[in-house]
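This document opens with one chain alone, in structure tokens, the form predicted alone.
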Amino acid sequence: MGTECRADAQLSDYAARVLEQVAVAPGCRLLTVSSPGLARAASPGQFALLGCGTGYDPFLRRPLSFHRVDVKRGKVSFLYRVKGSGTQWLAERRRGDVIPVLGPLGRGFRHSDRGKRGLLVGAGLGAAPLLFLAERLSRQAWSLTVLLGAPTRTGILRADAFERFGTVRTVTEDGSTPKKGTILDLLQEEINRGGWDTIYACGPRVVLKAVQEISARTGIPAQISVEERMACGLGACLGCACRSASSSGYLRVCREGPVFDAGEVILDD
């Protein structure tokens, strides 16, 4: 379904400066930065790699996908939680700072019909890729529901950012928003209201998974943002491969994903 958003011709590093830092949640941050260039390559379900140091330690950059894309003005927002020193040197920056992002990566959401009924599905940290693909959607005349569920309310993240462009339901495990349950749960109810074109998740695999299985079982098509270890993001490495549905041999998340079709990769526990 539509076209492939892989941008290997426009892959560029970008000198993105700093532009705002704020914490969302405990432990999770957004950054915006300045990067025209970036923002024109761009589409929704990529990611780039950003430097996290001054020196080699860390060596390796840190992929994010692109969560908020504003063309006209130039800027970049990544939705990232911090866990490591890598990050940890991320959420330091301040604006006017400069950080090294190497993008567009990855193959992202295909999107090209009009006029659609589009289910979102992101569970904790997964709605960081579905914002920007929302926002795409929804100026193609779709009808969005998103589903954003967390253990806790402080997990669901965004919600108020989603609710510019479709209807935006929440679950909670312990029960701290309106509907108790998992994401799961709310997934079936929408699956059983019928009516889906389409279907894209992001999240944990036991969330794809149940995707999968929902794609086959209803014959709804489905896109899944697979989450991966990356080490160099470009393909090389083959660190972050998984088994292809299709063959005995494996496709790399970071070079053929991270977005696959329901039924294109097998996703181990």
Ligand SMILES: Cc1cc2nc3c(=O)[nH]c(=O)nc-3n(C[C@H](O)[C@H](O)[C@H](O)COP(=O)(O)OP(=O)(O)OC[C@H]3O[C@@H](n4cnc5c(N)ncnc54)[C@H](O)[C@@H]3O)c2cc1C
The other form holds:
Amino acid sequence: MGTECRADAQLSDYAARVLEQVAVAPGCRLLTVSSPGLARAASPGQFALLGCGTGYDPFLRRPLSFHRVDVKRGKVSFLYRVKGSGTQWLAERRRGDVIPVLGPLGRGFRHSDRGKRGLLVGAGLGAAPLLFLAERLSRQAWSLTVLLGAPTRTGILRADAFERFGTVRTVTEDGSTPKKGTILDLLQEEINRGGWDTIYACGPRVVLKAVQEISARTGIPAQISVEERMACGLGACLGCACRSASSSGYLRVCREGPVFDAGEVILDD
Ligand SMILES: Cc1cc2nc3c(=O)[nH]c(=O)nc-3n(C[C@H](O)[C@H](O)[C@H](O)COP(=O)(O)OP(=O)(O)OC[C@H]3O[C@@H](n4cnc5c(N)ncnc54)[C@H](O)[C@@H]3O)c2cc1C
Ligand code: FES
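For comparison with the form predicted alone, would you give the structure of this protein in the form predicted together with this ligand?
Time for the whole complex; same chain goes first.
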């Protein structure tokens, strides 16, 4: 039986208390909050909307994927890049501060059976939702290989954390890791090696499109975590819609996604 990661029944607005906030790379931070209810409800690939200010600016909450969840200790971590005013506000939170967190939202990664072989593809910040997935899959005796790629070494995020759950291979475009190239080079090498049951990917469109193409060509099932600008995050505004591959309609990234089967959506540039 597969898992279906939708949790509307458990959706709540939590007052999450900051436990720790550390810089993991230039402009990238790891935020850990205490929120036992959210930790119990969250599944890999789902996301939360984090309040990012005290007044009306920014007005909208910001979506971040669950990076790591420790159910026993009631901890939830987010890995994020500081981009604009919302994430800047988050970066200034200190231990003890409270952040409103609405979640869990969306449909996460699906996985079935035990003991399969999984290939995880995380380009840059695409590593964010994959660590939680890696932990869950390794607990179910999956054998995992994790590919992490970035332009330079500082963009390779959390390689040491992934090593606890599988084999990690890294690649950088400037050759500052032993392997020089793009994550697509590494992906092609692993596909040639063969034996994969499922590919799970998160990262820029070019990487997700390559995974779609590989999945269609080889028949290896793949799931891709898609990012779109979001407003409501709850399926009401249609601001995050992307084209369905099976009809002339649209799918909402915040409801039917963010994780789609590779053949489910058409990704525009
Ligand atoms: C389902 C989902 C999960 C996400 N998970 C993560 C995560 O785990 N870690 C992380 O760092 N980021 C993640 N993001 C992206 C994150 O939500 C944005 O970076 C954040 O909202 C930016 O807010 P801001 O106020 O700092 O910047 P803003 O001032 O809102 O924007 C700054 C710049 O970033 C661009 N931008 C903002 N949001 C997006 C977006 N979604 N896609 C492309 N460009 C955008 C804007 O156009 C602008 O140029 C996720 C997005 C989605 C939809
Ligand atoms: S953000 Fe409003 S429907 Fe998805």
